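In structure tokens, the next block holds one chain alone, the form predicted on its own.
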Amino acid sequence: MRLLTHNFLASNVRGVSTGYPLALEVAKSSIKEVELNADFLRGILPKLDWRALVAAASAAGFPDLLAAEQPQEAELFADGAADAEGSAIRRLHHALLEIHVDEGALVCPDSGRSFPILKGVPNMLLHEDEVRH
């Protein structure tokens, strides 16, 4: 599971007002490398919330990699900032994309529901008293 995935699950067990974002325990993870998109992170980024990403970076090994408040884009898209070893753009594709979650739980905020992920394949199959009707 890529951290990109994590930043948009939620918990949608019964009960639960917001069940995001969901704490990340990462028992295995892994480095995939992946070519830089520019206009895919561009894209993406007013989607993502960015505290829960950092969160997420730090839980998978990685404390360092993001700065805790989002950079500008004039800073992440700035001429020649994609081809500069250790760039803001450079450091959040790799959070991203590259850094994958193979072992570990997403766990709920609200109800501490712990959610498997096995294989890389996070499983938010809820059980029957868990479903909301």
Contents of the next structure:
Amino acid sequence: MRLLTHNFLASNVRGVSTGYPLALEVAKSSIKEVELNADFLRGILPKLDWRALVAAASAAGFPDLLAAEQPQEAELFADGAADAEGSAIRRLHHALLEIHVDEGALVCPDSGRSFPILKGVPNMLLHEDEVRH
Amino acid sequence: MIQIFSRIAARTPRQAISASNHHIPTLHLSEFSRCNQPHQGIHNTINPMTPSNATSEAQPAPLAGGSNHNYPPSVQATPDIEKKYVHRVYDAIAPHFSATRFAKWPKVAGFLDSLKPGSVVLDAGCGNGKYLGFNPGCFYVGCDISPPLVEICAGRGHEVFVADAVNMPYRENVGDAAISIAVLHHLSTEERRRKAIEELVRVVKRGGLVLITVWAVEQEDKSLLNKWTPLCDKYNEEWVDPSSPPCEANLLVC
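Having seen the form predicted on its own, the form predicted together with the partner chain:
The complete assembly is shown below, putting the previous chain first.
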């Protein structure tokens, strides 16, 4: 599971109003490099919950990877930024798409329900008594 | 097959997309959205390859859509009939199912091709993930209720998780598009099908796109049925409980 996927997931346990963001517990993670696509990141940026992403990166062992506040587009997409080592856009790309959580859990912030992540796959299925009525 | 392609333009109407024609007699796609202003928003197109009598009309009955819809418990709890005849079957046949599911339906491919780079595409009931990653400029997330099928997707490097399409664990408005390809007919009641459609609407942004395909009970072109295999006695014995109603030859493996 990439951190971009984590950014979209929420708990839907019965009785939970927001269930977001899910706390990330990481037992095992890995890095898989992929090519940076600035157009893709530009499209994704408005959909991100930045605070959730920062928390997830920190949980995955990268507490200093991202700035606390979301960078301005002008900074992210400045000429040459995509090729500059350590630039904001490269760090964002790394956080969203290259960090994989292989083993761990997603924990509902409201109910404490823990959803396991095994072999990179979260299991978000609810038990019968957890389903919203 | 019938396809329903909707743009969730303003997500305001209490407008019905009535597909209660002879193609899918048990599926009434109405009360599609969450808000209360009638006659706005959802533009729907029934696939012209299956001429239909579908019409749009306002629904007089009040509704509270989305996550506030007050369904009886049976709507979201998975009925035993689905566990037995859908989940266990797919879990059992996952490798074979996956090995035979690679052809991409042209209408679905065309839909996915039309999406802008950077789009987030949510596949509800992704099976073996044959549409995941269809266009590399988009970000696909798939879910399915069958762990063996999800494992196959993960092995191919896709972003997937195990979840029920009737109750999807996304925050609202995250998707540019959501697809439900040959999924709804696996749900055993009209209410669960309706809830699954509302979930698709909930998880896409305003202006997002939803593509749904379902199998029609009555195929206009009978030759299409020739590719499916009637359930033989062997499978009836293995999959169907003796106490179940008798199975007729119209049960098909699909």
